[in-house]
Amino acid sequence: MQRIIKLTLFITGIFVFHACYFDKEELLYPSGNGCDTTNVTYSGTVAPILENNCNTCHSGTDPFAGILTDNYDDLKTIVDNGRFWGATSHDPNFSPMPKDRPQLSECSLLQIDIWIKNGALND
């Protein structure tokens, strides 16, 4: 009888201790989400986003809606008047951009927002 009790306790202990483990948060949720927001600049961060998502329509001699995004000076004008953030963030008061395409990624929007809030500098 004692042997059965010991065996039962042993087996129960194996299941209890095997079922209990502690995940390390840093392994399950590595820092960041792959979005680099440490050194957001126009030339290194924002310009490539625009090249991949905006400049196809908003560059050249006949840009869509007369809006140029392929150079800093023209972009700064629409940043300063709020049209750029309104369009890219899909604010309902603006025409959502990119037109007929999904909204920019959360990471790209975050990077653009950081750049604007830091003064939208030409760096």
Ligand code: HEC
Contents of the next structure:
Amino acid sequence: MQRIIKLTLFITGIFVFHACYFDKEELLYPSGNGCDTTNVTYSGTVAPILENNCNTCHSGTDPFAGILTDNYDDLKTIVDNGRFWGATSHDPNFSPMPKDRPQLSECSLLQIDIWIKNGALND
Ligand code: HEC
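Switch from the form predicted on its own, shown above, to the form predicted in complex with heme C and output its structure.
Below, the chain from earlier opens the complete complex, with every other chain and molecule after it.
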């Protein structure tokens, strides 16, 4: 009888331990899915997002809407005038980007938001 009680406690313990473990993970990474929000940089985070989602239309000599997203200086201009965040966050006052494609992932938008709030540095 004692062995069964011990065994039950042991198994319950495993479940409780696991529950705590996952609770903590939720607190550490509120956005979930391993979205890296700690090391957000222009070169390591933002530029690759734009490379994959924007530069096909916004680079070269005749970019759509005269907007370039493939270099820091031109990007900084549309960050500062609000068009970059307006378009990517689907603010109704701007054309939603990327055009005719699904909105950027929650993680990408979170990273872009963090980058802008940290001063949109060329890092
Ligand atoms: C398939 C081509 C295409 C892609 C991909 C694309 N754009 Fe655009 N973009 C356009 C066109 C065309 C316009 C002109 C407005 C319109 O037709 O909606 C535009 C306009 C814009 C504007 C101005 C919006 C405004 O209302 O002032 C911004 C900023 C912009 N794009 C940024 C981006 C960013 C950032 C991405 C990637 C997340 C992106 N675009 C992806 C074609 C594209």
